[in-house]
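A single chain, nothing else alongside it, follows as structure tokens in the form predicted alone.
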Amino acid sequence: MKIAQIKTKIISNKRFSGNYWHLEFESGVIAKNALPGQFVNIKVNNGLEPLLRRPISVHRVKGRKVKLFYEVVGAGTQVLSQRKPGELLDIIGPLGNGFDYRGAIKAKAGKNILVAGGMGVAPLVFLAQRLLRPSGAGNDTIILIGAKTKKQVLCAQEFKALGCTVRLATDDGSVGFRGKVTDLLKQQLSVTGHRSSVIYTCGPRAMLKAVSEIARENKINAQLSLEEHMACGIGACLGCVVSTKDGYQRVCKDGPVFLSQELIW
């Protein structure tokens, strides 16, 4: 895997809705080498504050262009949202281990089931891109998106544009299934079955734990992209370790994608 540190101009940095933003830049090396589930580490400004870089998942890749999808939640992302097209960004990437999806592309049976909670949609759009069949049909991919309310559902139209089947779950029932997205997953498996299916998921820790349990009960392979606070992003500081059957592992370096059966909750 080729990792690069680059300085590149921002192509666009636009508010998507609320506190959600799309940022696009051009980098041939990152676009060529990035895999779904990997991330880039961005120095959000040219000064010392904030000191640490911000890790952001690769959201989409088109040619040499890389799109990121981020939420403004603190000082670092607030600064990033103020950056303008044409300004230079210092970026390291792609980093981490992504989803292992190549076998799913070759498989002739089963479904690719993507489960997203909140901002967990960010890396899954890129994964849905890569799961497209050579014919361009994405009907073997089902995306289940969970949110608190209809207004907080993210990226549904992006998945639909890729040809995915999209199902929604909201806590208040304002759109789609009323309840948790993990309950929707159980319902989906009861309808479509689970033979040869693979689950890919990203979202809050409680959701990931529930998905892991569902996968175990149904004897389905599941790959989980963990959301953890990262300091260095390269595995040096040991600030993002999680417990696994092989001991403590670093989310930024050994993950962020892990097999569900590897993790100890």
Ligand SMILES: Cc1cc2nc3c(=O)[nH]c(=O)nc-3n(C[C@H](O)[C@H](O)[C@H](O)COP(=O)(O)OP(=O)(O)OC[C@H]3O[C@@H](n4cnc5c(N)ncnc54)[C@H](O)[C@@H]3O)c2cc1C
Contents of the next structure:
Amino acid sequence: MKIAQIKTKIISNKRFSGNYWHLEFESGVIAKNALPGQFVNIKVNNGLEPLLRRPISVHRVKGRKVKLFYEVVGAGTQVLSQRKPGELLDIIGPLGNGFDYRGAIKAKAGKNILVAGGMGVAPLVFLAQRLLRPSGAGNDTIILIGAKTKKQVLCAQEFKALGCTVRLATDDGSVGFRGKVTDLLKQQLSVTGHRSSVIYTCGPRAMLKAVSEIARENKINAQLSLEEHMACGIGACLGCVVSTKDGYQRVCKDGPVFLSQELIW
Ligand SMILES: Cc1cc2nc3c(=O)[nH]c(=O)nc-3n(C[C@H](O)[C@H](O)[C@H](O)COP(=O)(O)OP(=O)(O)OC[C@H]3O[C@@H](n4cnc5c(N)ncnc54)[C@H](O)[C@@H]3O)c2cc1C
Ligand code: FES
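How about the form predicted together with this ligand, since we already have the form predicted alone?
Once more the chain from above appears, this time first in line as the rest of the complex follows.
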């Protein structure tokens, strides 16, 4: 896997809604090599503050262009949102191990069940993009998106445009299923069955844990994309380890995607 450190011009950096932003840059190497679930590590500023890079998932790839989707949550993402088109951004990527979706493409049967909580949609759009390539297994790809309210449901139109079946769950019932996306997942599995299904998921830790449990009960494989605080982002500092059946593993290098049965919660 080719990893590049590049300084590239920002093509666009626009507010999508509220605290959510889209940033686009050009990099032939990252666009060509990135797999869904992988991320880039960004030096958001030219100065020393903030010192550490910030990890953001690859959201979409089109030709040589790479698109990110991020939420402003603190100092680093705030600085990133102030960066202007034409300015240079220092980026390392693509990093980590992404989703393994080759089996789904080959099988041409079974269902791909994508489960997203909040910003967890970010890497799953890229996954849907790959699953839905002509002749892919995309016809049977469903995305369950969970959010607190209708306003916080992200990327539903994007998934629809890619050809996914979209189902929504909101805590307050303002749109879709009233309740947690994991309850919607249980309902979905009871209606459609789950033979040959694979779950791909990204979102808050509690949601991932619940998805793991549902996958175990239903004997389905689930691939989970974890988010941990990171320092180096390249496997050197052990700052992002999680406990697995094979001992501690680094989210940045061995993940961020892990099989649910590997993790110890
Ligand atoms: C592999 C990976 C992929 C990611 N992809 C995306 C993405 O596509 N879009 C996106 O918006 N965000 C993504 N994130 C999260 C993003 O990296 C953090 O939100 C960002 O680094 C926060 O930086 P900050 O300086 O703005 O906030 P900080 O000031 O560092 O933190 C603000 C708040 O966010 C929490 N936080 C910060 N980093 C993380 C983290 N890694 N995991 C959980 N909580 C965190 C802090 O505890 C704090 O409450 C990803 C993280 C990882 C590890
Ligand atoms: S962030 Fe340094 S090992 Fe993962």
